[in-house]
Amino acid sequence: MDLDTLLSFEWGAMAPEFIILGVATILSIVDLFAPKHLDRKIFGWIGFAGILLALASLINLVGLGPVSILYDTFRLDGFAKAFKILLLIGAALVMLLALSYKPKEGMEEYKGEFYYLLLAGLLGAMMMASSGDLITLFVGLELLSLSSYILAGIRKKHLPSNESAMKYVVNGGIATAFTLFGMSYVYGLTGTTNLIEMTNVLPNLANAQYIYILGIAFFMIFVGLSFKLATAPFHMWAPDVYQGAPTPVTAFLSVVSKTAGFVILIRILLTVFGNAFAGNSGVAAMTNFLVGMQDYIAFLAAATMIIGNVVALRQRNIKRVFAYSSIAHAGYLLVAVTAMSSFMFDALWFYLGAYLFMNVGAFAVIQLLTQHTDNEDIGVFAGLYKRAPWLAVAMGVFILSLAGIPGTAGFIGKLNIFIGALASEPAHYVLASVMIATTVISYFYYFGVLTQMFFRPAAEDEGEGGKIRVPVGLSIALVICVVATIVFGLFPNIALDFFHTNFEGFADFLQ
């Protein structure tokens, strides 16, 4: 590639992920030279900065049509944008959670590599919304899984930390492998690993002896990146690595990790196998591939509702209930994948921007609550009314969201996929009713926390009418998270006639 050729390609699509490596790029440095006595914090503000950078300059390339450099292999158009938002507040919100931790046996040693592989996890992330290519798209995966499997056990003297870095390699790892065994099929059957491409050879692989290989292709796929979203029966390692990894970690787990797992699904399904074609042995009635593949994808996300809701109900760890939950939810995002209503990308992308500002301010609040003690049973938040009125409240409204009641914005979110169930053709009745049977599961769970909260006393040792002390990233972290589940919920036209207005229903998806 010569210089000219590299000058032509229009490198401002990528502005966002120069910003993010680049300032990654910087600290990683001044980590290593700086003197042990630096306080590392200023660079996790920095770090935060770049974020919100980051995002400024995405937000400025909103406008911008779809731009596709480097041979096809990266690509910024309306569902990139659209993601990459969600992933860049999530990672903000994330950082500010992280500027706040202080776990008992302190993390001075190792606190500067604590900002920066969160930047590197986000830059895989975001260059998996981006991927055009099965390689750029393995290579994000990649980024954004060694920086978490660094992250979880990042607490090198808790013993827990350490335990869960090593089940998440392993399961990674095998995850890992599934994934690339099915994409080196793709890569044999069509002679490329741009996704571009595969949409002209695809929709002629109408020989039965393809059309089986493809199956097989599919199954290693969605097997290996069932494991990266935790559902079942593939969401084993997810309760161990979040009970185990650092508060700020879970939350980055269950937001940016989630987030770009449902990214990298919907990219290769929609561009791989639902161009696809099933038949028998050269049958003129040909059926979409992926619409064939439905039922399984039922199954799953049935599975995966039912076995998160339900467990849960036996944990006595907040972050395990929290794991089982987020399961749950990667269940309830299946069910809008199974679907494919013409509003599929909707509300997927609605609902995993709830989640994210619900979620994270919910371990906002565990954060608090749990991090000098490393007591994580659901009762210390007994009597959390009388010590922190106001962050019980907070609390009280992330739950409420959680659950899916009216008037927040879990509610509008679940109503957009329970919809999108009911109006595809064929209309998924059991799998919507199965959504609501475990929602209703799930108030059990969630309500033994507010019980905790506004209906028990505080432990003795906790009673002495201290305040809690909330420091200021959690502040505004907290503050920010509950507006937005508020006014989301309230006021969901906001997010949808701004989804639509600059990404029109990701009509660009495959141009």
Second form
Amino acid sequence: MDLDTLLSFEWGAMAPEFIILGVATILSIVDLFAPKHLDRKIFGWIGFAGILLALASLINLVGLGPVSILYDTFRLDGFAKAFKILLLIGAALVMLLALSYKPKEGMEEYKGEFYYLLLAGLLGAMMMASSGDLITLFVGLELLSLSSYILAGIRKKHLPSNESAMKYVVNGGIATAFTLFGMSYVYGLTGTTNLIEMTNVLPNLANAQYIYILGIAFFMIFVGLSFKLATAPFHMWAPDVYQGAPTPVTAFLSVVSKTAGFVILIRILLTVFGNAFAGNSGVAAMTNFLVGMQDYIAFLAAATMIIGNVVALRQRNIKRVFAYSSIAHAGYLLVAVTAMSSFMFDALWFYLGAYLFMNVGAFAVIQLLTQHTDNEDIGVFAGLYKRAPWLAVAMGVFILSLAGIPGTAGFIGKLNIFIGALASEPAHYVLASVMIATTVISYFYYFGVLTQMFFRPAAEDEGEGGKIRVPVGLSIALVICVVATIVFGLFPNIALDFFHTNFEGFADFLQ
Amino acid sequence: MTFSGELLAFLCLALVAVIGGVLLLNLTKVVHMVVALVFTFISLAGIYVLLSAEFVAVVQVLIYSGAITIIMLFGIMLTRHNDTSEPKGGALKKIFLFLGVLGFGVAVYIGIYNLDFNPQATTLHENNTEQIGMALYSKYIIPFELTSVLLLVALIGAIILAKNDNKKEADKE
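Mind sharing the form predicted in complex with its partner chain? What's above is the form predicted alone.
Shown next: the complete complex, the earlier chain at its head.
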């Protein structure tokens, strides 16, 4: 390959990735040579600006048709664009949270590293969203995982942080092994790592033996990726890691990492295993294969919703409550994946977007209340309405949205998924009823937080220290999250219309 | 399946690899575990040679049996080198684990024991290394470059986690 061929590709389509990579590299070099006393907070603002710039360049690319560089190792289609927008917004909000993060024992020495590791993780997540090749997808997955492992353990003097990083690495290693094992079988069967080529090869392999192996491969890939989603059977790490990791990192894991997990899952599921779904090859055995797998995903979705919501009832630590709540939300999203209705993409995209705003907002409030004392008991919310009324109202909005009360974005998201489960053929009545039942269960723990904020008196020893000062970065993030949660709850069509006009239901998914 | 020298070689190598893995789990001294691991690595390299993937075989010996093992030994020497792992778990747990592993093994075996692929590629051994290089630096240049970012992240992470950050010592320097 000579230089002309190399330059003939549309590298402009990769502009958002190049921006993130460039900012991360520059920050790491500047960090090395900058004087020790320089406040590394400026890095955070540069990183934030970089993410916004990448977002702007991505929105600039929205009108572009599907671009494929070097045999699909990078591809920019509607699917990639839609989800990369979510990833970038999520990462920008998390960056704002990180800017205002001041743990008790101080983290000045690693502030700089914190920001560019966050950017590196974001780069991995973006590559996971826009590639049509198993190798790139896997490298992106590992880049995200590796950055997250380090971020989780970056508070070196804080024992729970060390524990959480260790647990995350061990569990992540096992999950990666599962994923890679499954991928290797798919590669062995089809002889290619390119997802689209696989779609063309697989219909020729429709005999019982191959389908059996494909089943094993599917099972392994799904189990491995369920680690990133924090769904059953790989959810056990979530409470410990969420609790121990610094709060901005927890927000990153529960929003950006989860979104990236769903993106890679859908990409592999629908292109490799779902060619019957796309309707371009009606091999009967293949269709049976996917329907059989559907029952399995449905079972996992139900198990995830039940485990997440029921165990959350017993938690006293606020970050553990939100860890189980995040497991439960992954379960709701799996319902959409199971149903595979015609508007699965809309439902998933909208729900992930709504979840992004409400969850980052909730973590912003949690960070503000818990960082000074390291006290993460649910009691820190006691009397918040008296101490800081606006903060309490904001948190109230997020909680209502997470619970799925009408008038918030969370409600619309849940409604979309619910209708999708009933509208698909065959309708998933059991799954839909499990979803309703577990949502009702979730009201108990969500409203427990509300009771603390509005009806409980504040603890006495905080008499004069009750004043809460909200840092600039955090207040920007809070305002954005509150506004988005309410606006998308009242006028969901703003988001859905944008989605339909610009991405045309991902018609270019398999091109 | 006919009996051939290739099959015999494969059986020996596979047996050594599996025994190495089992020993790794059952031995109690860390240094012995590393030695067991080396057996697995080297026999895997032998299997790669049988599959005419010479380059991968050489890399396997260099990186895994060489570099990684040495780093592990260094790690063991610099920390508690007489460490032994405590026996863990009850008998019931062990039985369940064994059944799980057995079940998985059977499930995979059912899938592969009678697998019949279409005619295999026969040119894999010709200029093996060159072919890999061509693919890596042209077709797969994007994941290749992304891997370098991955390594950078791993490097920075290792420095963050391992650096001795005693403030006073840092000021003395």
